[in-house]
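Consider the single chain below, provided in structure tokens and representing the form predicted on its own.
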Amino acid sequence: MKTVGVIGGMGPAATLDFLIKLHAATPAASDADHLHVITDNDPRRADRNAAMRADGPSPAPSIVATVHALIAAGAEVIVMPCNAAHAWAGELVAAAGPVPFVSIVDAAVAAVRVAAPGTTRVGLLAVEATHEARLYHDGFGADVTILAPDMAAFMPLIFAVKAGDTGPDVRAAMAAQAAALVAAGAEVLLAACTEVPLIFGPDDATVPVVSATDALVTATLAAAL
């Protein structure tokens, strides 16, 4: 088994959700069967949305420093359970050198193609930075149309989750955002902000729902085992 290094903190609860799901999905009969996971759950990384708007500093220096620290600590595979931060994946990959980086974008695109083969319209429940960076537009290619939620309503929901609110009002509002995307023609919904699965899942929609977090878990296990 390879040691997994996790670039976390974006946000902290989403990182913990990834780790819990990684633990649960690992085929293990004892403690020793689980992965060695080294996590830097640093919540003080620069805001990805502000950086993409050029209203704030880039998170790249912090991410690169974490890559170096994780590898120095023994990481043999690097993962990052934050979609928006993949806008700076190029700097991360360069810093990692020969140590492989498991992309949440690649993993999620592959998972959508399995869950909804032939889909041409994806409802992307993702923050502004992910849309602005066109991470999934490029990931899916020109044959797939990406539908965005109402950002004026969606972004406050993400900030609410980051503040610890996962109650019924926030859940209902996220479900309404998803329903609007389905009404606009989305054939599948992709939860491509790692806060979204904390309040929204397959039972909350009438079309298939793919969690980028779950997809990263699957891809991480494939790389580490």
The other form holds:
Number of protein chains: 2
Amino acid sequence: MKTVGVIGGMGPAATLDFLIKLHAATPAASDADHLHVITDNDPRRADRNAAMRADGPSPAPSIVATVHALIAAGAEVIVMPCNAAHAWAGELVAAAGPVPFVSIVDAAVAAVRVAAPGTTRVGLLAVEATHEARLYHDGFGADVTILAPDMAAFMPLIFAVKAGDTGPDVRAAMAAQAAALVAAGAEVLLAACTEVPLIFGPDDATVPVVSATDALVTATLAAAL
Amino acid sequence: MKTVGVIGGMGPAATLDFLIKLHAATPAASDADHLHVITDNDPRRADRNAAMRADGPSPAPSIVATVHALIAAGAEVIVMPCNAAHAWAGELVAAAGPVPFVSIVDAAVAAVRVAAPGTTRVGLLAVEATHEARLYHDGFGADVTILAPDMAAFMPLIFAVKAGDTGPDVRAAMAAQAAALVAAGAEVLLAACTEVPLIFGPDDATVPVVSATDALVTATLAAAL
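Please could you give me the other form, the form predicted in complex with another copy of the chain, since above is the form predicted on its own?
Below is the whole assembly, all chains and molecules, this chain first.
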């Protein structure tokens, strides 16, 4: 088994959600069967949306510093349970050198292709930065149309989760965003912000829902076991 | 806020339980209000019970190496959400040097004194190593009698949790252990194994229940905020 290094804190609750799901998905009959996971859950990395708008500093220096610290501590595989931060994956991969990085974008694209074979319209429940960086546009390629939620309504839901609100109103509002994407033609919904699965799941939609977090869990296990 | 370093993996689910409770207990209106927490969740540290029986290697070298790695990564406060491993707290504190260590034993003793003022009989839901190392005997002092569960029945429940079983049978069996301690005179129950709160809580007993995990959360926040 390889030691997994986790670049966390974007946000901290989403990082814990990933860690819980990674633990639950690991086949284990005792403590020793679980992965060795080193997590730097730093909630004060620079805002990804502001950076993408050129309205704030880049999170890359913090991500790069964490990569170095995780590798120094023994990490043999690096993951980052935050979709938007993958806009700086190039800097991350350069810092990691020979240590492999498991991309949440690659994992989620593969999971969508399994859940909705041949789909041409993906509803992307992701923040501004993820859309603006075209992470999933590039990940899926030209044959897939990416449908975006109403950012003026969607972004406050993510900040609500970050403020600790995962109550029924926030859940209902996220389900409404998803329903609007389906009404606009989405054949599959991709929860591509790690806060989204905290308030939205397969039972909340009429089309298949893929969680990028779950996809990263599966890909992390494949890389580490 | 100080960066918290967590010596985890004993066991890995208990470490996640601590992290979730630390997150939930932190007053926060956004990501940035949460603590920066670096966790080395290493589930393959040497078995504490075997080491205490002189029947296996000591976990101290692994704990000491993690202390050094956490401090190198930026930790300014060290915690270890495992009661039994506090038998090696001396080695840990020596390795940490000027970086403070928040003891789960000190935190739990203080919490019991608040929950059950003047108590003289504490039911200690803790593994063999914790009893044999007399961590809580020494923590409470001579005025408090420590009552131990039936280890032949108690230890398999901890291993069941470590194997992922937190179902009703395991919960009922832990409640029966607690009830036996109350029948033997325990005025308060101290869940002093970080696996215990995963299957046992205040609603499962007729006397006050103190969770050492919760006490460590409170003490960690006090040290870091």
